[in-house]
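Just one chain is shown here, as structure tokens, and it is the form predicted on its own.
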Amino acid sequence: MTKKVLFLMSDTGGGHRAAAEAIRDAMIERYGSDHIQAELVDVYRNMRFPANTMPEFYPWIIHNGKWLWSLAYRSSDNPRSARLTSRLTYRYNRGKLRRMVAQHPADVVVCVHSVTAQPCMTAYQSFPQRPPFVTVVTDLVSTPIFWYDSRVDRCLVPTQAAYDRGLKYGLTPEQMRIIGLPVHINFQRALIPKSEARALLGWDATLPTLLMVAGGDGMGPLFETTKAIVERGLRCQIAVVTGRNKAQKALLDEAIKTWDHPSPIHVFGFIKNMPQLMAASDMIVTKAGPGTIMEACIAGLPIILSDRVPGQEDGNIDFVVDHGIGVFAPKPEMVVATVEQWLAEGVERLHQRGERAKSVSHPDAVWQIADEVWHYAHQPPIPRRLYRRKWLQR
């Protein structure tokens, strides 16, 4: 029998689609293609402006108005602002929300999108049965007060600091799990052997690699902090992903030509063979994205933190530094002094911080995670008289 899996996200950063994307392919993969009809839908389309314009409006703040965001991020995140915030866009979006489920129906729904999971449970809850609701957290440490509703079936989290703040707000432990984030199974295939990879990008194959990234929008001073280290004269091969900013890699490709530096420096656009890349590396420099980083473990690469979203990424620099992976370096210069100090520790210290990273980074999460997802899409729709008796008990 086919069982339609419903995943709920946006993209409002790559991270939400990323996450689904990678559930739904191990869920296919584990139970067939012919078992599994699943379907993304971006919450933030389906509501009325202006969260519809989300997608197109997230980048733009996260590049220039952080401060705002990371009020709007603190100001919210304690249970009487979510809860008004949540009532208050299902009360805006009522009619689309409930249209939206009306349209997609599901065996089992699936939410990676933390602002979105209440109204969307509101919504669903307003029928006269809704089919089993399952949340999976996609921030590590300082997860959004919104992705915690009681009224959700299960809800899978990445670390322990994340099922601690469940409790806290509302759920009880035979709700939650500790699973680990869910990255792509191609990824993990996709990881050679670093000589292997080396070869196969052409990079030198002695010299120390340094990978800098940026998120898909290429975000961040990449071009100061490759300058930096080029005036700092490092000895270590560079490489540089600029992603879909396009402005940024045409300034890297000039500059590159007038530079004096006696070691390689590739410049990446848009890419989809990260994977390889990273294995060909040595450590990494990145914004503090959660997705990023559970990858970077995966490769046992030492972390650099450039950069991060106020408010919901501040954790991941916790379990960056906590678990003695990387380290927090906002400033171009701080990323140059951290680089030099590791070329000068060695090899040996860097595979050490890579081993680390490998033991924290839950590399079957997204097998679990499709089990789980699996498991509540053959359970029985809910009738509306069992959770408005779930609702009244809290």
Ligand code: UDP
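Residue numbers count along the first chain shown, from 1. Every value quoted in this text rests on a predicted model; they were computed, and no experiment measured them. C-alpha atoms forming the largest set that superposes within 1.5 Å between two forms make up the rigid core. What changes on going to the form predicted together with the named molecule:
After superposing the rigid core, the Cα of Gly95 is displaced by less than 2 Å between the two forms. Relative to the superposed rigid core, the position of the CA of Thr242 differs between the two forms by 2 Å or more. Annotation for Ala228: C-alpha shift of 2 angstroms or more between the two forms, rigid core superposed.
Moving on from the form predicted on its own, kindly provide the form predicted together with the named molecule as a structure.
Chain only, nothing else included.
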């Protein structure tokens, strides 16, 4: 029998869609495309103005008003504010959210987006019965409180720290399970040997290679950091991925025509072959996005974190630094100094860092998450009399 799986996500950044697609494709591969009918729904797009512009507003605010984002994160990072924000979001969007629920019938709902999880759950609980609701937390350590709605049937988390926060905010050990972050099944499969990946990409086969990314939206000082590395004249090949940020790409495309760099520089917009680029590289400079960090770990790449979304990505820095798989270098000159030091230390030392990164990765997490969702897809709808009522505790 076919099971309808509804993924609640948003194209704010690239991580939510990547997580949803990873779980969907693992389920299809494991249980067959005849048995899974999956839909990805951008929750913000289903809300009223201005929330429906969030996919455009999010990269803009991260570029232009990071402090404001940080303030919003910190002021909502307590149960009272989170509850109030979620309630107001629901009240303002009640009609739209209820329509979204009615228009997308499902056997199981999988939420991979923090801020919309509670308003969506409230929308579901406004009906006489609802499908099982599974949250897959896609932040590593400093997980926003919004993730933790004690009404959910299952909450799958990537780390012990994320689990402990769940306990603190009212979820029970029975509701939660530590699994890992979902990374696409094809990611690991596409990790071909470095020489092959470089040949396919047409990159220099011998030079140490630095991959630079900044999330799906190409946020932060990618241009400035690349420029600083070029000006230092480091002997390394550079690949820069600007994601959906067309302005950064145009700027870099123009600049590399005039830069006098001793080694090749390759500039890309939004790419679909991240594993190939990671396989071809020796180290990565990235914003502290959880998806990219986990992919880099699976690919065995030492990590230089050059930027972060304040608040929600702060804990990702601790994750990288505490596991000894990279450093936080929040200024272009700090990135340059680290790259220079790592190049001077030599390939063997880089390789050791990369092996440590591999040891903290969980490439199989996505299969376990797929099994959990499949299990809940077979549970009967939950009638109103069994709804849990408490959203957030303490």
